[in-house]
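In structure tokens, the next block holds one chain alone, the form predicted on its own.
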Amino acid sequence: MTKPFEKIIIANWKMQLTIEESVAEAKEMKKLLSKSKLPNSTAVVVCPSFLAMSEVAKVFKGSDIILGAQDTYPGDVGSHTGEVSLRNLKTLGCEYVILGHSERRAMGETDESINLKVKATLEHDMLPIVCVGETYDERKEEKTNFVVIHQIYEALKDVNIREGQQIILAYEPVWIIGSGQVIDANEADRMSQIVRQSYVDAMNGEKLDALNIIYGGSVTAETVAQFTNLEKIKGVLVGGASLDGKTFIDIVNKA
């Protein structure tokens, strides 16, 4: 079971570092949140590649710094070549799973993909990290609610959340990833309660207490206060600026 937290800031470092670049940054990282007073209830997750994981892991062990994946297979054996199980996954003491993020969806995954990853991921008693988020075209054309209400209802069909587990939905306009750009605190707030009353639609009105809503999109040490400032949202997916782990340390301390 993950400890509950009431701020958390993830790392998504892609398929941007080597292995040894991993190493050294999650060195960095656990030398200076080792420094800084952050409160025991700040969650900070760090999820590498899957090749950098396992010496990645090896680093944070004993720390603070919580070891995420970012993707994986619903299945725990069998013949499914390139994939990644949760059970191996758990293995090294990883506790977060991204699912569903925009570059995987553009890379063919499906929403029912999706749901049985959220499934399965629950299933082993980990905590599932749901991207949403509506493309420059479908926010063009008006079509973002339906969007990001669409991908909530189908990630979650017949998803069950036992007792104590908790569940994340990362609210991503795809259009802002990588582009330097954040949308404004209006905007998110907004985004935070549509994304809120989907989950409260998709899951019946239960389980509310497991939902956690974060943000992500070019998210920097200036402008992530604007989002954990607001009421619903509880932190932030970090990209680009999670690759150095001073810069990355730098958000963590002022979210």
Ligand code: 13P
Second form
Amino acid sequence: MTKPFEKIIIANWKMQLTIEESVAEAKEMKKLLSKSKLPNSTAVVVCPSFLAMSEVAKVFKGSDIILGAQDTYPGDVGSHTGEVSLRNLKTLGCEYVILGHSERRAMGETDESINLKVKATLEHDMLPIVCVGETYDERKEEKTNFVVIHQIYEALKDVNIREGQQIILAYEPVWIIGSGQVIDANEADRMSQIVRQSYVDAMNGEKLDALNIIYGGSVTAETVAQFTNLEKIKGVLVGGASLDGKTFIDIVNKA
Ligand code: 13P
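Can I get the form predicted in complex with 1,3-dihydroxyacetonephosphate as well, since the one above is the form predicted on its own?
Let us now look at the entire complex, which starts with that chain.
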């Protein structure tokens, strides 16, 4: 069970840091965050690589930083070479799980598998961060709305969100990720309304209280507020600018 937050700032470290580097940045974040006067209605989440998670978990122990994972497998035990279970993630204190990131979709992750992972994550009382977004070609072909609506609908098929549980839908335009450019705030606002309406439709108008929408794609300390100031966007999912502890906490403070 996770309490609802007013702001959610998530670091996705992807495959960028060694274990040693992850521990060093985690320590820096913990130190800087303890000095910042952040309201406890802000969730600060860090998703290291699987390999670094247990060491980073030790650093975050006793701090306000929440541990997240970059993916999972929707089953507890079994012959699944290379996979990592929610059961094991939970023993580390991991609470949030990124699902359906475009970099995983590009490697063959299907809507069906994302849907199974969303259900399993909620069954373990952990919080799914479901990533959706269009590619450059899809946008050019005016399929943006269709793609995002479809991805949300498929991810949430037959999903049961229990009382007190939360879910995050992260709108990340694929063509913006890692580009150094952000989308126009008006467009992010328009997409947040599409995301919200898709959620309402997929959930038959129920569990609106459980929804949190965030934006991702080349967010920096300079640009974060233009998204978090939008009515329907609660936070950001940060890649490149989250790799340096000081830069990430700067984003957290400016959100
Ligand atoms: P960048 O912030 O590096 O564009 O990455 C965004 C992202 O993919 C977060 O999941």
